[in-house]
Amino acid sequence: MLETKNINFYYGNFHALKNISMKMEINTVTAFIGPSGCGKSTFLRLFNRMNDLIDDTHLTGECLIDEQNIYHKSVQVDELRKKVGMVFQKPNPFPKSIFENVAYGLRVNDIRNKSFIAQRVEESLKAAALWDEVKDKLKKSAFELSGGQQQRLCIARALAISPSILLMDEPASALDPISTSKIEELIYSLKKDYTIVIVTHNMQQAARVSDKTGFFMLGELIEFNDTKKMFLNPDKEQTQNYITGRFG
């Protein structure tokens, strides 16, 4: 389970996230929506401490995974990132073969057993709904794949190290409608094994794939609710205005 308690986050003096408390259940898909610059990607990146890489930032409050504060000084960030996979907005395969892209995380974690690596590569590509398309060209460059295939390859790469949580920052925004549909089907199928959090500008996508939706505005969490209720009968007028296109 993922939970935040009274999270405030700052870029220098800029107050980017304001007092956000939220609970996300296991084996669900949670979507974050809101206009550009509202803080949803910053909030997403808290869960694998990607914001640590940015100078002059600080955080107050608690960010919990399975009731452990992941910002406690005892937490090993590299161990945390094995548990929390990340998929970015644009496909970012490495300049390696399809096989080595998926095997990369295993090798970095000092796994050398060739049969185990081969098994995990196959399992991950199957989980990412890509195996049938690439099983005969695993030694080919990942750059030979289409954009949609590259994004599914990046998802397979994230899955290979057996995370329990998968973060996705606009994973389909650079893709065509058919590839987007495949990514959405994949997200839906993966939630039986993973807890998934997705940032999306596409409200229809949030409505299609998520169980719960959080609406952000100017660094605040305006509303967090079951997705169906959020889109059909939101509690807050600001949410209604954004969903119906009156602002944002």
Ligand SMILES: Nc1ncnc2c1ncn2[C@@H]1O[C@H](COP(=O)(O)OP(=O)(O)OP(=O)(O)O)[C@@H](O)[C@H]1O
Second form
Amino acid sequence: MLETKNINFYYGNFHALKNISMKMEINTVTAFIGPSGCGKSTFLRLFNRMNDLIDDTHLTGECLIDEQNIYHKSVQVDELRKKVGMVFQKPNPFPKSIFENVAYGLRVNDIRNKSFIAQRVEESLKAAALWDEVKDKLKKSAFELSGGQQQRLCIARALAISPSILLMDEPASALDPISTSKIEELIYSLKKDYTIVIVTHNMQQAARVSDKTGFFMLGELIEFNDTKKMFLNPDKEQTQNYITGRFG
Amino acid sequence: MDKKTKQKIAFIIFRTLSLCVVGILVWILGFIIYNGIEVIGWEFLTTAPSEGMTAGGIFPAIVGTLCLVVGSIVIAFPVGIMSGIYISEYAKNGWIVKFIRVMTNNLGSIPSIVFGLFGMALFVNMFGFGDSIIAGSFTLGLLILPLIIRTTEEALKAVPDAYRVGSLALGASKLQTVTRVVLPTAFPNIVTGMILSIGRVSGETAPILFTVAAYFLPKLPSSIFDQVMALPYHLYVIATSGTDIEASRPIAYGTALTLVAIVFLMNLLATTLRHYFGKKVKSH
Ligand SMILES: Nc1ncnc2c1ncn2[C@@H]1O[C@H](COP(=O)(O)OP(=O)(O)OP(=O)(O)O)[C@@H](O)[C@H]1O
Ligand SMILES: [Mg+2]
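Beyond the form predicted alone, can we have the form predicted together with the ligand?
Next comes the full complex, this chain leading.
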């Protein structure tokens, strides 16, 4: 379970996230929507502490995974990131072979058993619905894949280290419609094993893949509700306006 | 004059000037090849000078230059690459980085004769190495350090941040990210820097003048504490202060040609390697 309590986040003096409290259950898909610059990515990056990499930032409040504050001093960031995988907006495979891309997370975690690695690579590629397309060219460079395939490779790479949570920041925004629907199907099938949080600019996508939706505006979480309710009959007028396209 | 004519004239001037530059380069090369090619041969490349350096070959000087190249690379590379990594990957963009960058740039613009003098004071005298390969290698190593640091830094800067972020997000440490993703990606460009510095080392005369180069030493070195002959200094000697300058003129051109050929081959190798590795790690 993911939970935030009164999260405030600052880039320098800029107040990017304002007093956000919410809960996300395990094995659900949560979508974040909202206009550009409202803080969706910033909020998402809290959960694997990628914001730590940005200089001059400041956080108050609590961010809990399974009841543990992940910003507590005792938490090791690399252990946390093994549990919380991330997929980025632009596919970012490493300049390595397809196999090595998926094996990377295992290798950096000191797993050396060759047959185990091979098995994990295969399982992950299957889970990412990419296996059939690449099983004969695992040694080939990842750059030989199409954009959509590269993105599924990045998903496989994230799955290989068996995270329990998967963060996805506009994972399909750089892809064509067919690749996009493949990613959406994938998200749907991954839901039974993972807790997924996805940022998207695509309303239909949020409606299709998610159980719950959060609507952000200017650093505030305006509404957090069941996706169905959110798109049919939202509680807040701002949400209604955004969804029906008066904002954007 | 209308716009088009102006443009045409400007274009003609630019082109003529660049052709002039190329012309001069071709002329220099042609001149050296024309004058040097007749003495070049197996014997010239594999025997020592004889008869007061008016006959024989340049073998000891070739060996000496190779020793200095290897020596300075072994010394400067680890230090240069690690500094480059530190500056680009670890140091926050604060005053330390600015200071290091200003210092290395300044180091790079110091005339090489000053390095020679400093090398003599420090390595030859203070450390007591005497005139030796090791003193010369340290001096040349210092000389190429800025070049190596800068090429490493630039090669690392050219690696997309998406790789670093992607690696860290998988639970890799910073060191793992650098050694497993960033460095391999930057490697082709680092190698290029390395080979360019080899070209630089083989051609420098001033830094080895007081630290290693021998006027005439027909036997090969047996340890790093020996003196050696070196191609650029040998060229200087036979062109200005040999026993019979006129008689050794062809040898001087032969030496020059050998030196140019070595540098040229190094640059060719750099380009080829970059191309080869570049293909292997080619990005989008
Ligand atoms: N590294 C940073 N330094 C300073 N300000 C930042 C930084 N990253 C984001 N911001 C600011 O924080 C706010 C939220 O940014 P964020 O990237 O989280 O928005 P977003 O909702 O993901 O937008 P988009 O939909 O365009 O991706 C923006 O106003 C942005 O300008
Ligand atoms: Mg974003």
